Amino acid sequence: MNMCGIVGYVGSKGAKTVVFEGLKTLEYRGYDSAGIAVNNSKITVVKDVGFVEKLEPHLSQLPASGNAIGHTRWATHGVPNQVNAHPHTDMKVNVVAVHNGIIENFMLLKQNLKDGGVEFKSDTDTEVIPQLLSIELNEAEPFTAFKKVIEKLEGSYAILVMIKGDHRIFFARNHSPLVIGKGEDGRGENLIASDVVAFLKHTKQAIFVKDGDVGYIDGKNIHIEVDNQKVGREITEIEWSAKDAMKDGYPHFMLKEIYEQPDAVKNTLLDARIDEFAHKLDDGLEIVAAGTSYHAGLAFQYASNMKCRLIISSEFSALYRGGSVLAISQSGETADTLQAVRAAEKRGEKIYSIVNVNGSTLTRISDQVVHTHAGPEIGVAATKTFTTQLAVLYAVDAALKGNPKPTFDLAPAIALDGDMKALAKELTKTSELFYIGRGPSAATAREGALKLKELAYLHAEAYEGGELKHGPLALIEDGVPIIAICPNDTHKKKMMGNIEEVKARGAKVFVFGEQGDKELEHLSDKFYGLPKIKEEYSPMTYVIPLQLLAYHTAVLLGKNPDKPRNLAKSVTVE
């Protein structure tokens, strides 16, 4: 499994409903599929597939007490279906398992399974997981029993696991997130999820699980061995609440995320420790990051003075070559990202990192960290978090030619919010378009070009401006359309150059530009205006409506934007 979302809770809440409702707050993690196990003198399985709601009308055949761990499903291993969806038992229903992450050995544990007479009802790598332990059980006590079949696994987890008969729910992780909710003295209760959002509601005190930690959380105890030995570990005060974590009215987390905006990049600019974090990294940086957090260190390469190299997180052993590394992620759990700074750890380089999860493994990893203070990122498309992660890295680019930290004014490019709205009715009518920028609106039309393809499903392809004479001219033809982004700045008469190229192959142009900028209406189709900002940081304010156009473009075509095709919130595996 990969990138799926796991609860576990034991209490007397009635553990099927806690269970459900922390799933749903985890479907951002997947959704192909989802079910619950509830442990009580037997166990109990209902699952399902499609979106976590798919488990409401079966949620009666569930016991009302017992402890419960749950799945919502991202699919590796097996096609989505019910036979595939977790959580998975053994032959006889003694053990059930929930997984997140890819085994990479099970189809030799597989094979060694149905040599000895083991029948597998699924195609997934996790089903080896209860299979195993069950055997385990015939020789050793159920902690020491699932200890031995954590040592046989060989790839990225987190696991949950009950035993009929055990009031227990044992966990393990190795390079998959993995939290604990300690609950307060006195409830009796205890929860285990892959992120601190599906028991917000619930407990606000963390344990972060740790790569090698296997153990077990009951009502009163939460126990963590590594290498066999008790382990105690701190905990964190989460500064979230369940309230950050809902809508608030919007029709989506993806607008009500594109509207906290202004208030996020306020309070993450607010954090003292970014000049001190600035002036710690030095020239030769190689900044590692994927998806839109590597647009951010790009926006960052065309705004700094400093000597610096970005590379995609998935390419980093191919082209590292030494030197401290600045490591940007919305989760603190991208598995690209922890590898390339693992490798750059093991040969004794120093660690920098920009990251939104405090707790999170790569901040547990880093010598320094700084992080964005934009609350829990519901929406799979990164909105808030992108422009969080500009404002940490334009205050150090400040910081480091000695200017005073920048503002930012992101009301007027929100209040494009209706323009968009109708833009989007335009582009609903294409199958394919381009986005075009120079210098740091290269960044920009690259964002802006992912977000319409992952959310509206639409062949969108950015560029920079001089490169459409390179081969991308011959796709344009009559009505094609064109996101120009256009600031008044030193590359504002070469992109102008570049919209007249398009324009006189019959493209349809849309241009970002400063308000009022004549030249600029004049050689739009239609043109959106922006008001003035440093030439460097344009991106923070040019990427809002490219977010609300391609929200509003997914909404008319039917699209869930909190929860597109194929993709999910956190890569954790390769």
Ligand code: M6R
The other form holds:
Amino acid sequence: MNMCGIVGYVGSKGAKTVVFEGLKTLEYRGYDSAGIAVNNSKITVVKDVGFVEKLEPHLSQLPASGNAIGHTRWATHGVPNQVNAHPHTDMKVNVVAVHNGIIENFMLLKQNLKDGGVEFKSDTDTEVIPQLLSIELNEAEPFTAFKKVIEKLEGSYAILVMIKGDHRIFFARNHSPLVIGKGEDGRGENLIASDVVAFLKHTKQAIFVKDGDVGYIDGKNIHIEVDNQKVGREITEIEWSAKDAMKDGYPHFMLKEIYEQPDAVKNTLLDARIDEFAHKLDDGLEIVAAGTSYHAGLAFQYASNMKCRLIISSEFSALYRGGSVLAISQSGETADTLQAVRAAEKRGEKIYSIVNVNGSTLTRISDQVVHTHAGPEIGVAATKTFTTQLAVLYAVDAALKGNPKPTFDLAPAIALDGDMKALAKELTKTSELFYIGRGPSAATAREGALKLKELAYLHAEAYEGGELKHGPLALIEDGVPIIAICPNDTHKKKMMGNIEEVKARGAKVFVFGEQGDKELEHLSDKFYGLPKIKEEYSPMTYVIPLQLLAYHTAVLLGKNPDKPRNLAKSVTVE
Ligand code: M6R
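Take the protein just shown as the form predicted alone and give its structure as the form predicted together with the ligand.
Time for the whole complex; same chain goes first.
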């Protein structure tokens, strides 16, 4: 369950509500099931299958005061049902735990516990934690017992634990994100969660927990140890506001995030460190990224003169030939990307990264980082983080070529919203379609198709226009929709040829091109115009109507675009 969200709260604001609200902001991490436990004179647990909202009717069963921990789950070990939902307790309900990660040696630990007479309720790896702790508590005081349990665990984890009669929340981290929110002085509160967005409403002072840290929080103290020695950790002031993590009147986070792109890109380009960053990158660079971030890398390859190679993170070990690495990642927690970076780091190579989430693992293992200033992206689909990644990459390219930093006007692309809603209606009648583009627009096509697949669950394939004739053309028949990305660039003439090819086989062609392009308009079943843009930068504006198209198609098909099935925002499993 490496993509789950966890929250803990110690304080007097009403722990169950603080944790419930925090879990709602973390739902992008997983949404199979959720649960909350409150610890006052005894431990009380509520859980349910489905979205975090499903917990609301159960909250009245929890005491009004006490400490609380909560969890929203993305199932790995054990199907998503109520029993497997977190929090998990020991047999006597003296210990309760939530966990994000995978305990790799849980089978052995579970068998040993069972042999000793311990009965398990769930199929999860997590349940071994409270069960083990319950036994250790017979021998040692709570924190020592907790540390003994952590020593027995192999795998990845961010763990929160409460013990009956103890006023602390214990925590440990190894390869799963965890961050402490330092409560405002005098309020007697502290928070801890998988992501800062869970506590922004209460504090902006964050302490990023590191791998190997164990500790506890209570109303007054934040105690962290490494190898049984108390350590201090710096406090980071988070720039994001609580409002950034709210829908702010929009029906979905995704739509809000699409509309935030003009500001997000502008803010990102204001970062004065991009120039210095660009000049550190040397030829022979291996660029590594996954999903949408990979598409940003692809767009950069079309723009740049650098001798660099782009590798999908999960293929890195098979393809890496050495040299410094540029990792691109929204979350900075994607396991595939982190394992690639760690492999390069082990060889002593330099690591550069472009990351949205401040304090994430990738930022800590990189030699140099540039942040995309997109603010929190809550929708599972990457939108504003894609265009801000492009902004950094295009600014890097400009710096290396000695050109001025580019600027972008994204408003006309967003103004196509109404047209995309109308086009979405057409797409709801189909089950498969194709996105085509050449040059930089091949990257745009891939990103457009990915958005439609993940949100509307329609089978959308992307091809370079010239590739169709090498196979996929066989799939084109009467009425198959084609989304053709065809800016007025050096590839336009050939793209027009590709459009003719699919039209001749009966395809219905929706073309995105430069405003006022009459010949393209004539060729299209429907034409959508965008302002003139430099050839290498076209993905920046052309992707936006495709994001809107995927959004509206999903909504019309009754899917929740913020929480597509089977997916999670940070993919922390390999
Ligand atoms: O956080 P990252 O950028 O490393 O995530 C990589 C992919 O999982 C991510 O881009 C994914 O493809 C998008 N959420 C799709 O919209």
